[in-house]
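The form predicted on its own is given below as one chain in structure tokens.
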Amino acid sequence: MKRQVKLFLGPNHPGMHGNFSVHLYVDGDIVEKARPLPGMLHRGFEKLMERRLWMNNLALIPRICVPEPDINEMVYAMGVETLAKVDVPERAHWIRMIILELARIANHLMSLGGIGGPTGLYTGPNWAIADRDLILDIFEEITGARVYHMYIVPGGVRKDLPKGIEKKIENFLDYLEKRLPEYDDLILKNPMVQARTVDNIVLPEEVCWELGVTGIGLRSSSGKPYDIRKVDPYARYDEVEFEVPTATYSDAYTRLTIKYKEIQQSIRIIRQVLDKMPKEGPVRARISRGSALRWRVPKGQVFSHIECARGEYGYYIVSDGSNMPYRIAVRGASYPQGLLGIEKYLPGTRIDDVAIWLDTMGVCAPEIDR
């Protein structure tokens, strides 16, 4: 006799990232339908930017993505710096480079240590979760603030970097370099890990185009390296050598391996840039004259992106050239997999895979309840 049962998973889920309900209708432990509930922030960032000051919103546009702020701090000042034809210092744009690939280290470990959690690996996220706290370490040092760091801002970034922070950002690199790895072993290679994700949660190419998927997504499905730090670079990310990992099967066993190895062209990008970078010069450049808090931008519209560790990620920025937004849009890099991905896709899953689901597709909630 069939009968279908109404299950909830969140808002608090040691499976979900952030405060995010998705009501599962399920016959046995098979999932019939799904339907996602964002709101349980109770904020409405794209609103609360255009009621606030241009720099009082630097405050605020980190928490659309706890994992990793920092990407809104940058899109934003991209936007702000275009519409107000702002020079950014050359020293600037290379410490921007450390602040975004630590940033997207940190977010890869939380999710190869994430992975756990579904699996019954618990030493995963207790591995991941320390080797992260060496990196709020080091943004600690730099920024003053261990998770929302307000460091990247128009014009530049807020302060140089500390004396001596290169040599503990190149131990770092050493160390992570050498426990790679044994993550590899644990993870990657554990039989129990492999069990419950090769060949489960595929995600077709046609998927990706239709739902708008990009960043580990598309590039793991469709091995085209599509990746905004190459196709239209921003801050130096053109004077650097890296490589995209790519596949043409999406499994989530795929998507862990290529989170793995992104960790390691990070690791390599950043050396380049302590490598390359000026040594000494201005790391901000002066928007106004007075108070920047009376700043006024001017009159104009502009869509800048880049690529956090879910795929593009955007904000389109209409100024009528008054001291705060007229409009802003967020595009955030989960929205597709993560609003009408768990409605269509999610249905035909296993119970118990719907916390890897939402882990490899990379779904950050607060992107979507923007």
Contents of the next structure:
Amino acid sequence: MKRQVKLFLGPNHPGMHGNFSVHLYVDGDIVEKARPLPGMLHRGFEKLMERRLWMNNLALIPRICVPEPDINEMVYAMGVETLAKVDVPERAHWIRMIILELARIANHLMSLGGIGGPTGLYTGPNWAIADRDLILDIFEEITGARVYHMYIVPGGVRKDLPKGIEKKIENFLDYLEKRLPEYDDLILKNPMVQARTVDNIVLPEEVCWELGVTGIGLRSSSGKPYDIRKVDPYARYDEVEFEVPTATYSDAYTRLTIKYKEIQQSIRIIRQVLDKMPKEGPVRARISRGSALRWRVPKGQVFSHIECARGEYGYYIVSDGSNMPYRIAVRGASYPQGLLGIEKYLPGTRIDDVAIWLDTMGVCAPEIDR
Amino acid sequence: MNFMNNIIEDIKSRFNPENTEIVKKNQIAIDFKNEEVHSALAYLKSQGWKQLTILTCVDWIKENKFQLVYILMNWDNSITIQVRTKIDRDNPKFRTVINIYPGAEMYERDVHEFFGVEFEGNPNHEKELFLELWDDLPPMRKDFDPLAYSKKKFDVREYKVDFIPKEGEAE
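Pass me the form predicted in complex with its partner chain as well; I've looked at the form predicted on its own already.
Full assembly next; the chain just shown is listed first.
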């Protein structure tokens, strides 16, 4: 006998990534219809940004994405610098890359370990969160804050790196490199994870183009290195060598493997940055005479974008020449896969695959909701 | 830059854009008239701009216009194009682009909810996405006042302090 049941997944659920909800219409354990329901944490970032000074916004924007807050600061700073024609000092570019790559590793660790939640492998998140904490220690030393750093500002970075931090970062990278094979054994080679992810929730390439999915979803299905760091380099990504891991068959397992490989590449980037960066010099350009709080940004409209761990992340910034933004629109990287992706590609899968999709596609609720 | 100029020339030879601009490295902005937007988007899609990155709206309240901004990304030559058009603010209606970019469906619902723009042809554009039970002006419009809304909507609560300081403690 066929009987459809409506099931609420989230907003409070261990397999749910943030304050997000999905209504599932299931028959047995097969999803027949899925309806994403954002709007659980509406704080109205875009509206709030219109009512704050250009510099004050820096305290607000990292809160859009908790696992990787620095991308917001970077993309905002890049847009404002374009409009105001600010030249960023050389050393600041390299410091920004260290911060962004560390944040990227932290996010990938959380998501790689996070697959343990939906698959019942609870050692995964335990290890990953503990290792992420070591990155937060480094952030605390550099910026004074653990999660929301407000470190990358228009014109450069807020202050120079503390003495001796390079050594600490190197030690951490050495540690992580030794640790990664253990993650491989624990998660990627684990028969339990493999049984749940191999050949599961396959994402074809046409679907990525149709929905606008970027990041790991697009790279793992198209086999091409579609990464903003390569395609439209910012900071000094064109001066370091790294590879963009790709694949031509995008099941959940492939996407997990790519995350693992991307951590290795981030380690490689940070090592080169530490090696190549100018050892001293200014880290912040002077943006205005007098107070930065009275700073006015010239008229203009610009879209600035960077690559975050979940795909292309962008801010559309409109200035009417005043001391506050006229309008800012946030393009959350997980918007396409988090809304239309759920609606179109979850029907037909099992209930327990929903959380695996959310994890491997990197759906971050506040980016969608704002 | 030369390559970007070629793109602009190509667009100018096919359409009548009101304004073109090179915003920064690898980024072009083109303003179209309303009726040309769909054919321009379809043409750009055939030329490699396969991804609609975002559709958003800007409320130019002094001009009494909404500006719709379609941002397209071409991953093969790394050029981003902003396709912009202005529509009437009093009667904000525009034809949907989901037949060209299916991913626009959610962005259109988003813009409808936050600005009140109607997208004709999008079957779901009136469904609530973020703001359940919203009963005021669309909140991202410039004439919506969040402070007045929250004063109207929520009571001012009186805070009663039941802490009685002991001797030597600060009040």
